[in-house]
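Have a look below at one chain only, the form predicted alone, in C-alpha cells format.
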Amino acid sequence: MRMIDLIAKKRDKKALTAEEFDFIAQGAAKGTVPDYQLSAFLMACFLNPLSDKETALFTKAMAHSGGRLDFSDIKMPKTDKHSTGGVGDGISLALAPLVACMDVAVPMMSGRGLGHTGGTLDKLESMKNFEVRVPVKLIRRQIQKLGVCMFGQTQDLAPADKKLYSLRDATSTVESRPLIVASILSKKYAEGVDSLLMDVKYGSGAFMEKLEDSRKLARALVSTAKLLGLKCRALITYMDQPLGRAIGNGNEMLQTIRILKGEKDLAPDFYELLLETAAHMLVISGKQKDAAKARKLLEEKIDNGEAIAKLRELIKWQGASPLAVDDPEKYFKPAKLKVQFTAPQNGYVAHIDAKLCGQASVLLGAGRNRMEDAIDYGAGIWLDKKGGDSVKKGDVVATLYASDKERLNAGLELFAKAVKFSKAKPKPYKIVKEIIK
C-alpha cells in the first residue's frame, strides 16, 4: 500500500476502506508517512469530504493508532462529556464528580486552553500539585476506587490525531466537519467509555458561531458516535455570552466549589447547564430512564454534600490539597492587581460578548495565544452582573484581576467593548437550545 495512491483516491472522490484508513493512521502515529503527504491527504479530505461511514472508519483507525483504555472489568456504566469550548465553560470541573456520585464511572480526558477559550487541565492545575499527567495504570485504579479521574491525553492515546491535529492547523483544513468529528471522537473512543454526551456551543464565544453550523456538527458527532457503538446525544448550548460568573482558572475552580457546596443561585445559567448535562449523561449511560428524575437525584447529591465530598476526594487522589475545598477563598487567591468596571448609566446589562470577554481574559494573563505561553492562575474576570441584570450608574459590573499593570489596563480596555447597556430589559435566553438524539 502506498500513501500516494490513497491521496489520489481521495482526490478523485473515491471512498477509502478500513484498511486504508488504518495505514494512514499508523503512518501518522509512527512517522512512517511524511508530513507533506499527510498534509496533501488532509486537503483532499477538505475538498472531498469523508462520508459518514468513512468518518467512522477514520475515527476508529485514529483511536486504534495507540493504546485504548479498557474498563471492561469495571461493572459500572462508563461515560464522558465533551464540550466544543467557550468562555467561562468550567462545567467539567463540577460535572465529573457529580455524575460519579451516581455510581457511574467518569474517565474524563481533557485538554488545555488556547485563544479565548479556557481549558479544563489549566483550571485543575490552578490547584498546586494537582496531577493531570496520570499513567494508565493509575487511571484504572482511581476509576475502580473513586469512580472518576480527570486527566490529560497520554502519548499512547490516539497519537495519530495529535499529529494530524497540528497539521490541520498549519494547512487551513481545520474547518472540515468530518475531520473535526474524527479528531474529537477518536480521543473519546480511545477512553473506553460506553456513552458520550456532546455539548456543542454556538455564539460569539463558540468554535462555530452560527446555530445551523453547530447543529450540523452536533448531528455529525452523534451519528458517527453511534456508528462506533457509543450511545450518544448532543446538547446545543448558548455561548454568545459567558457562562457563569467566573472567567479564569482559579476563578472558575472557586465558582465550582461554591456551587457544589450548595450556592445554587451564584450562577443560575452555570447551574442549569450542569444539571442538564449531568442528567442526560445518566440517561445515555443507562443509569436513569428519565432526565427530569435524574435532575432531582443529582440535586439531592449536591444538597446532601455527596457531590462536594467526591470533588474533595478527587483533588486528594490527584495530589492537591483538600484545603482547596475546605477554604476556597483562601486557596484560590486572585492576582494582586484588580480594577472594577462600573455601569456608566442606569438601566440594564443588555449583552456581554463572550468572545471579547475571553480575549480580555487572555490579555489579563488567564489564557494563552500559543501553547508555550505561561498562564497566571489568579488572573481573570468575575462578573458581578450578567446580561439581563438591572444596574444603576456606578454599580460594579465586573472585577478584573492581573499581576501586571499593563495587562490589567489592556484587559480592561477590551472588556469595556464587550459590555452593552440598554434602558429596556433584554429578552432572556435559553442555555440549552436543542437536544440532538
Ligand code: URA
The other form holds:
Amino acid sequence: MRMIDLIAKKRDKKALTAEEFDFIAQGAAKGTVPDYQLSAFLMACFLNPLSDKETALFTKAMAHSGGRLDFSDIKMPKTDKHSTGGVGDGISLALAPLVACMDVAVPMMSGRGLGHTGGTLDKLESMKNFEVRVPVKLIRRQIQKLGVCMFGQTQDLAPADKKLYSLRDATSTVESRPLIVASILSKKYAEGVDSLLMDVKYGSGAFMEKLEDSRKLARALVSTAKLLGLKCRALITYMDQPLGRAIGNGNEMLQTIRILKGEKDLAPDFYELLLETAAHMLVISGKQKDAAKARKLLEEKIDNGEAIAKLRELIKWQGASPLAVDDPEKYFKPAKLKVQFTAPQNGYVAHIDAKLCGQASVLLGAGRNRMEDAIDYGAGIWLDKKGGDSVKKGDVVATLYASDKERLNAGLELFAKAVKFSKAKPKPYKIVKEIIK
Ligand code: URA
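Next up, the form predicted together with this ligand. The previous block was the form predicted alone.
The next block holds the full complex; its first chain is the one shown before.
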C-alpha cells in the first residue's frame, strides 16, 4: 500500500477501507508515513469529509494504533465521561470519585487546558505532588482497590491521535467533525471503558459555539461510539456563561471540595450538571435503570460523606496531601494580589461571557496560550454573583487573583468587558439542554 494513493483516493472523494485506515493510523503512530503526507491526507479529509462508516473505521484504526487498557478482570462496569471543554468546568474533579462510590469503575483520562478552556490535569496538579503520569500497572491497581484513577494520556494510548492532532493544529484542519470524532473517541476507547458519557457544550466558551453544531457533533459521537461497541449518551450543555463560581485551578479544586463536603448551594449550576452527568453515567453503565433514582442515590453519597472520602483517598493514592480535603481554605491559597469588580448600578447581572472570562483568567496567569507556558495555580476568578443575580450598586460581582500587578490589571480590564448588567431580570437558562441517546 502507498500513502500517495490513499491521499489521491480521498482527494477524489472515494471511500477508504478498514485496511487503508489501519495503514494510515499505524504510519502516524510509528512514524513510517512522513508528516507532509499525513498533512495532505488530513486536508483531503477536511475538504471531502469522511462518511459515518469511514469515521467509525478511522476511529477504530486510531484506537488500535497503540495499547488498550484491559480491565476485563474487574467485574464492575467501567465508565468515563468526556467534555468538549469550557470555562469553570471542573465537574470531572467531583464526578470521578462520586461515580466510583456507586461500585462503578472510573478510569478517567484527561487533558490540559489551552487558550480560554481549562484542563482537568492542571486543576489536579494545583495539589502539590499530585501525580497524573500514572503507569498502566498502577492505574490497574488503583482501579481494583479504589475504583477510580485520574491520569493523563500515556505515550502508548492512541499514539496516532497524538501525531494527527498536532498536525491538524498546524494545518488548519482541526474543525472537521469526522476528525474530531475520531480523535476524541480513539482516546476514550483506548481507556478500556465499556460506556462513555459525552458532555458536548455550546455557547461562547465552548469548542462549538452554535447549538446546532454541538448537536451534530453529539449525534456523530454517540453513533460512532456505538459502532465501536461502547454504550454512549451525550448531554448538550450550556457554556455561554462560566459554570460554577470558580475559574482557575486551585480555585476550582476548592469549589469541588466544598461541594462534595455538602455545600450544595455554593454553585447550583455546577451541582446540577454534576448530578445529571453522574446519573446518566450510572444509567449507561447498566448500574441504574432510571436517571432520577440514580440522582437520589448519588445525593446520598454526598450527604453521607462517602463522595468526599473517596476524593480524599484518590488524592492520597496519587501522592498529594489529604490536607487538601481536610483544610482546603488553607491548602488552596489564592495568589497574593486581588481586586474586586463591583456593580456600577442597581439591577441584575444580565450575562457573564464565558469566553472573555476564560481569556481574562489566562491573562491573570491561570491558563496558557501555548502548551509550554507555565501556570499560576493561585490565579483566577471567583464569581460572587452569577448571571440572573440581583445587585445593588457597589456589590462585589467577582474577585480576581494574580501574582503580579500587570497581570491583575490586564485580567480586570478584559473581565469588565465580559459582564453585562440590566434593569430587568434576565431569562433563566437550562444547564442541560438536550440528551442524545
Ligand atoms: N478534542 C480532541 O481530543 N480532539 C479534537 O479533535 C478536538 C477536541
